[in-house]
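A single chain comes next, written as structure tokens; it is the form predicted on its own.
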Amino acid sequence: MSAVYALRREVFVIEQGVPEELEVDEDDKIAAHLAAFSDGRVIGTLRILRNERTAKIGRMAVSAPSRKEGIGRELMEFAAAAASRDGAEEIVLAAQFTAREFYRKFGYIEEGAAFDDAGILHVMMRKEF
């Protein structure tokens, strides 16, 4: 987990300017964490929280040198398969506004108005199985 947290810190705190105290939260204790590895290093991660029939994906991060190599796609596909296998009927996520098109490729649809989260514009997105 220390490598997962290090990657998230690199992406969210250092690159995107998210306040460090907001990056790790209580949900980390109860979430399932996925990690992608290359040469023994964590190069991608996300977490999944379950609430009855809904799975929530969050904290999706891929290291800068590994972007555009399909790591995010593989994480999202694995997360959706795992959520479905575990009985989820839908997945929700708070997408950074600039990443909406990435999530649309997996069938996620925007819901509601854009909102600020840690100084970054987001929108909720949903995918039903």
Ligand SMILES: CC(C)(COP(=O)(O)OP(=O)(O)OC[C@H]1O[C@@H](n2cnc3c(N)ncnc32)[C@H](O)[C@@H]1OP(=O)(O)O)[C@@H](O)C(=O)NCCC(=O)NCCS
Second form
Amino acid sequence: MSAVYALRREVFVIEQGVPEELEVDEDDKIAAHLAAFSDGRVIGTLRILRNERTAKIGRMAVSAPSRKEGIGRELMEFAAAAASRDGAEEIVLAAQFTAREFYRKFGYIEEGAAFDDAGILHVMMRKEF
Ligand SMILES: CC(C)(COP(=O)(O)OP(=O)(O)OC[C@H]1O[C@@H](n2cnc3c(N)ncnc32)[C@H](O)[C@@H]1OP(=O)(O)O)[C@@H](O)C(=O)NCCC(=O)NCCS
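Got the form predicted on its own; could you also share the form predicted together with the ligand?
Now the full complex is given, and it begins with the chain already shown.
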């Protein structure tokens, strides 16, 4: 988990300017965390939170030098398969505006108005199984 938090810090706090005190939260204690490894290093991560019929994906991050190599796709596909296997009927996520196209590729559809979270414009997206 320390390597997962280090990657999230690198991507969200250092690269994107998210306030450090918001990056790790109470949900981290109860989430399932996925990590993608290369040569023993964590190069990608996301977390899954379950609430009744809904799974929520968050903290999706791939290290900058490893982007556009399919790591994000593998994590998203693994997470959807795991959530479906666990009986979830849908997945929701708060997408950064700039990442909407990434999530659309996996069947997520935007809903509702855009909102600010930690200084970054987001929109909710949903995928039903
Ligand atoms: C968004 C992010 C997770 C994508 O990870 P990645 O490993 O580069 O994604 P992949 O290589 O698996 O890409 C899968 C597909 O999405 C596309 N894609 C990747 N990032 C994209 C983006 N920002 N916008 C649009 N399309 C994108 C890829 O071109 C690829 O398309 P293809 O399958 O048609 O070739 C990564 O860029 C990242 O960590 N960004 C910084 C953190 C962030 O913004 N997280 C999202 C928080 S909501």
